[in-house]
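Here's a solo chain for you in structure tokens, the form predicted on its own.
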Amino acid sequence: MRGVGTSAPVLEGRGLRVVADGRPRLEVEAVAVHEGEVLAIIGPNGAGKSTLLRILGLLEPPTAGEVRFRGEPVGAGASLLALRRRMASVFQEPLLCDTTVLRNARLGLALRGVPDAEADRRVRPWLERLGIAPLAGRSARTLSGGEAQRTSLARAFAVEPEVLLLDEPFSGLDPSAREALLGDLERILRETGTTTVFVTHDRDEAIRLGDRVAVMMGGRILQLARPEEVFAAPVSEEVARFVGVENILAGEVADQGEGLLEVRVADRSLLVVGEAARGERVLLCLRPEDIVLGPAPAAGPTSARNALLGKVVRLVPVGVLWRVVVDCGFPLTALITRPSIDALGLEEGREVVAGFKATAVHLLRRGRLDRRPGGLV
């Protein structure tokens, strides 16, 4: 599923608030996950992501507010336990008993009163799908981190949950195990249409798995939208920096025309698509992958409305890419490949042209500049 249907939410929180030591730790006005949707909740450490997940999973009560399951307010007592058993949770650390993989995988069914033979029948297809069927008789003590987490996922899927809750399930894995499990989980979620709430601090995981992404900071949801909207059009500078917008330039609108704005940044004029009034202060948000570097002076025509001459001041490897910082009178950061580094002969001090399209810029409005000293409207 990509997007949200018109059906009522499967799980939602309203007016959720958590207070600890006299201070608010969580304040979420509304959040919901719909049938077949994967809602990814991202944010830095301490943002309140796991607290929100535990509340939605009925593992922790809020100080105020309510959780609704299929439109009905969640109560307490036996009804609470019954609702919990309609969900399944997988945490950052696999919670496995000192027994075999098979027995661990069928534990959720055993707690629901399913006989062993029936539990085996329901569990074994999940061991196959998650690639751990050959490990069924092995002790959980002997498993690698990836194998242990696959066992936890098999246990969760075997109970056929109406809602699956995932709390940073990949964070303790090495890169190869993480990538393999992420790919398998992505495929399973798409095939099964399991309604899922997925907490992570990793932007790439959120993009790959999430139908919608909620960005949390300071206990609040600052933006909730489709991944492409969150990552291309963040609602604030704070969100922009978290979702990987490395170039945030402060400027002033100097002119309007031809559907474009002319924005002055330092002593440069940049053309961007957006809506703002002349004299208004704005922030230009530009992702590093949207900046194209070329030789100086620029050779041949370019589709970029903005082509700025500058000097390379830093080159830093970032996985298979390189982060290149160019001083154009203000710093611009680009992400490019190693072959591009070699082709351009990039090194510190080398002149280059940094180009980007007017449509690549996301504009944040900050208000009109008052010409009186210190004035801001």
Contents of the next structure:
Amino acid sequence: MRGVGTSAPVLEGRGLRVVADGRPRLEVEAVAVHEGEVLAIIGPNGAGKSTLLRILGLLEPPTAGEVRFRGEPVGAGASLLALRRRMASVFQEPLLCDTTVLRNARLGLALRGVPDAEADRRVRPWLERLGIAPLAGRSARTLSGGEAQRTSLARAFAVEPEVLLLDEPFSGLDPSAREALLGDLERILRETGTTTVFVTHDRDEAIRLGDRVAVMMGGRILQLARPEEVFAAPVSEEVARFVGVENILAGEVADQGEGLLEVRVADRSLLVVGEAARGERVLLCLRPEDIVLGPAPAAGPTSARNALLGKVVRLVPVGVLWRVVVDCGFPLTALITRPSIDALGLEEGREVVAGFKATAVHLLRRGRLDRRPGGLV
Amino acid sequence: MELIWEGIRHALWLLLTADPEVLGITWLSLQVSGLATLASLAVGVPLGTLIALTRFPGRGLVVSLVNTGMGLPPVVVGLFVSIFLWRSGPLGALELLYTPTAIVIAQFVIAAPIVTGLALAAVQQIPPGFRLQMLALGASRPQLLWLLAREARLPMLAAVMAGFGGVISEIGASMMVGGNIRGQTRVLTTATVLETGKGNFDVAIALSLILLAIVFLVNWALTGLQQRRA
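Having seen the form predicted on its own, I'd like the form predicted together with its partner chain now, please.
And the full complex, kicking off with our chain again.
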């Protein structure tokens, strides 16, 4: 893992605002990418991720606020072009010129006045690294989606940018091409240590590539932290939902002590690790992969903590795993493997015990004064 | 039918013996329409590109006007160019009426909207993200325009074909502003009309064949360029 926060920011935005049609579209107080870091920006469609990336890439001026490049505020005019030439972008669409792969890959260098022979020499290693060297003479029109996006990446890397800006570079690809390219890009970014801002709506991509993850929603950055922190300890319910916390239970702290809380959810009592006052309303965030299913005991309801007897309501395949929804007085979603389903003989209507560790729960405090009705969220 | 065969036979003889008058008319037609096309490209390509790339109030109206202009009737153009160049007209002092220059002007007016409209369409069919990507790659303004023009080069060739094809075969304006003066402003189309009127079908057929051959050759060459990269 590369060091973050110790080095000076390469590119930063301060007090960025975008207002369109009289409505605020973007409000980002501070965002910065540091030397050698990959900053992943995730969020749903329309969250303002691409707008933020275009502003940082000096391709669109914000309504208010400033962008700094290596600490210097960005001005207007000719210096804009000079600064753009120290960066490179790859968009969702490969947007290649109607010419060969090689000419496309060296376009950035050509625009910077690098002679063809030297440009060829500098581009070749990137074509090799991205596995498209044999396609160098091919017309860009004849490429597959994955090949075209590799060409677009080679074009960006060839200029050896101080900052690389990636806007959903994998979303247009089929799963196998996406997986292969993701792996290659991950390796190249680790090897070169290229400072990168990476926009995606896919949390798996963000975990794999990001040194830090910024979660954007409604034009704001709601959380900016290491990926494991964002995914394990989201700051709010909406961030939790976006990062894949499928179980968000509303409850009230019944008892408290020694860093352990007893929380009432519906008519069940759950034990979780965390700090909150008695009587405080809380949200319990539980990732589906942290829930374990076991056979229902023959002698009625179990008395063990965080072992909830319930009925299977739904079984849905998701990739290689299965999503099992269990009704324990409130729905609890678990992700388990096919062999586990077979071993437990799971089917709709079957009784099971759903369990989880007290440490698996991430607590969101809602305060004591919150008068919203309790129950399930 | 006899008339046609006889006409074609004589026409071929005129062509094979390189009849000086026929050659002169052909050469003038090529010069006049070639110049008019070049001038319309010089104006139409940048103008079409500009309209395609900018957003301004009344843009829709401008695009509609250009599209209307693409179907401008040559006689109407001939009429207005005549009025402008008439001895007592606004540009009468230039004494251009009934000169090859007058035909070039009229044909330019006909071809310019065609080239502008097709250039506009050519640039507009480039994906909107392309401009941003080129800027992001470090293109300056002039470099961006060059890249866009290069990207649109195939449909731009269609503009050249349409522009040249439109003016070389146009007759109304050439007749009105050129006057069809023998040895001075007589072009292939106006000469064909005259010879047909006189009943000289052989000459008319010879001129028509040349006209067809020119239109075909130009389109063939440009299509070849276009298809090679398609």
